[in-house]
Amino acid sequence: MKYTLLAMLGIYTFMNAGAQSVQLQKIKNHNHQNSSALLKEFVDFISIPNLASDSTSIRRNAFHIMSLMNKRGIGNVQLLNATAKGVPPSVYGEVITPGAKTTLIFYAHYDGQPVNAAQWAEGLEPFTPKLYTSAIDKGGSPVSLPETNAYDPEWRLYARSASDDKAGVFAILQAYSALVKSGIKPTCNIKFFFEGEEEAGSQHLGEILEKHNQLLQSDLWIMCDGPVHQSGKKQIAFGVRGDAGLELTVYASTRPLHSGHYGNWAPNPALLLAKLLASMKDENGRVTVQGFYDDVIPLTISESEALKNVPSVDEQMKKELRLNSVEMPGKSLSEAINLPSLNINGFQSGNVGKLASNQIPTYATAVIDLRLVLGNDWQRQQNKVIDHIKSQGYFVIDHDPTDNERIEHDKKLIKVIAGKFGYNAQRTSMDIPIVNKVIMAVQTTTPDKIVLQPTMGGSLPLYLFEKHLKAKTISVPIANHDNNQHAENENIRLKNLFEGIETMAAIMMIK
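Throw up the structure of that chain alone, the form predicted alone, no partners.
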């Protein structure tokens, strides 16, 4: 594969770079000549709150996307709804090109992660977008949206979903608009699919895909979500990790106790839970849960070769994140994300800081997430962790404990809530001809060799597309790697936004 793919890539780039570069330059010129209006349009979009559970706001987002699509002349614009009421709809549209032999569907999601406004930097609010001269943690300062079409590509827009994933929605729509306004006809049929429930677990996506199976047929899905490679190079990922979650709560006394009067006597739930969590990983970061890695499907020869060619960014990221060591010594970041993982997302017990008091708390709670690779089943992986907890002597319940349960099981009592919705990992073969065409198209947009990743670190419900549509999917992310997705101070670098538009447009021109 290495010889075939690289040889084809070189030949294609040589033969098509001239013609494609002329078209891409037209697109680049159009976007920059209209950048002020585009940024204002994007700001209006990311100003709409978009938590999936907020049905009123999420439908505002859906209708807003429909208006953006209608404005751009996209046809058959409609909402694809699940049966249950209040479920975020998916937004669909299409552009059918006469004589085209290829159909691509472009995917992004418009819902976002929950926000804690108190954690955002001073002067920032999650749904009041603000433009800064650079990253805030690198000394960036506020700047007004440009009234002219002049802007600095290093400027950053701060808002929830500015990168994950409204940047993807906007880049896809504007890519098509730029083609049309530049007098360039797409060479393939283009379909648009924007999901509104991805950050909430895509609980109803399978139903929507099944219900609209014929409408959503294609040769390939292009998923625009996630960041470019940490080196700054564009990347294409052929798979994503799956995801599942667990919430663990250890109980002790029924009321908080004075740590002087009862310390050394009353069990401390925070310590108990910390020890339990520590039992799940060894000093080299390997998960010690029995069978955790047993069903992993190894990378193919092609995927292993691609992984070897991924640029190393370990030293760069250690310096950037002020880390002296990594969790799995001897494994690169790229190697680590191709393994299943167990992560502690949060731990809560008692109070800290100004609210700290000398007490033994009544309970301790932790949330963990399980990232899966091909071969893992999300529910089976959850059960492996629960079996590990039982092997540590804990009595597992799924409800708040009764008095009798507290007395009978004392300090080995734990409530485990397994997330009801998760999804498995998915991976698409690197050797499919249409995939090579996309690789070649993206390569024409940059002088740097693009990065080919067997698996992206993040999770998307791509296995559902494979299950319900028998679809092939690849991910072409555009956001900057330091975008703070899922956290406070989320942002998109303008260079990434505008280059992302060009990337999507290049893909729309494949034959």
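Moving from the form predicted alone, what structure would you give for the form predicted in complex with another copy of the chain?
Next up is only this chain, free of partner chains and other molecules.
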């Protein structure tokens, strides 16, 4: 199969560049001629708070999506609920095309990452979307939502989930809407599936998929989540990394101590945790946890070949992020995301800044994130880290310590909360006919050769689709790469939103 797919892509692009452009142009025109209403509708959607644990707001989002579906004439609209109460429902809808032999199902998620509003830039609030002339850190200034159908594609809309992943939900719904309004008939059956607890670990997704196994049958899932390639080129990813979390809390004295009277006699939990975390990686950024890189299934020939063709963005990204070095010297970003990883998401002990005081804190906490590649088992990966912690002289418990637990061992004491809802990585073969059709369809939307990524750095619980539905999945992301997803100042560049709608529409037109 060596070179076949990439060669095909070149030929197809050449042959079909003109063929779909009339239909695509109609879609593009429709969106641009209705951009004011379109943006307003999107802003209303991202104004609804969407933390998965906030069950009231989550249901407001779900109902809102149902009404957007109804408005577009999508059928069989319903909530797919888990058995337990308060679980964010998935939202389903479908369009059955008479005579169609292919069924595509489009996925995006409508819940978002937690927000720490205090960390957002002045003038921004996570759920009060605001439009800026460009990225704020590049000098963008506020601009009103346009009353006419004129906008600058470089404008950015700031809000939690503006890109991750309400942009996905909206692009899919708007793509279908544009298709219909432009008088284009879909060529396949289209199903819609919007998850509500992806950022909380998709704890009930498996149950929902299993329960609605028949309803959710398809030839291919199109996962619309994550950013396009940093080069600005559109990309398709054939896999995702798995994900698992660990929260570590090191305990010391039961009460905070004066750093003068007890400093360097009483153990300092921040130092203990710093030493523990420092022990997890060597000077070359390699994780030193025993067996951490074992179990990894190597890339296939097609995948290796595709990886070689991924444009290098290392120098561009270093410049953009003002980095003079990388964590693993000599490893490219592409290589790095094809390895399991260990990242510190947060570290907190005592106080800094104005609240700092001369004390020895009573505990120190860190949250670490493990990303997994094909072959890793998420719980085995967590256990490797826990074994490493034990090897560093720690007694590991899974709860706040009792007075006795603090002293009954001669070991250091740590609470390890192993996230219960991790999941494994997943990869779909690049060499399946329906997958090839989607690649070709996306290629029709852009003159640039699209990037084919064997795996994305980010995670989605795609293995669940394989497990419960025997389904195939590929990811077609649309957001700008510098969207600050998962952090403060999340945003979507309007060019990406509009092009994302076109990408989704092109996929809906495959034959």
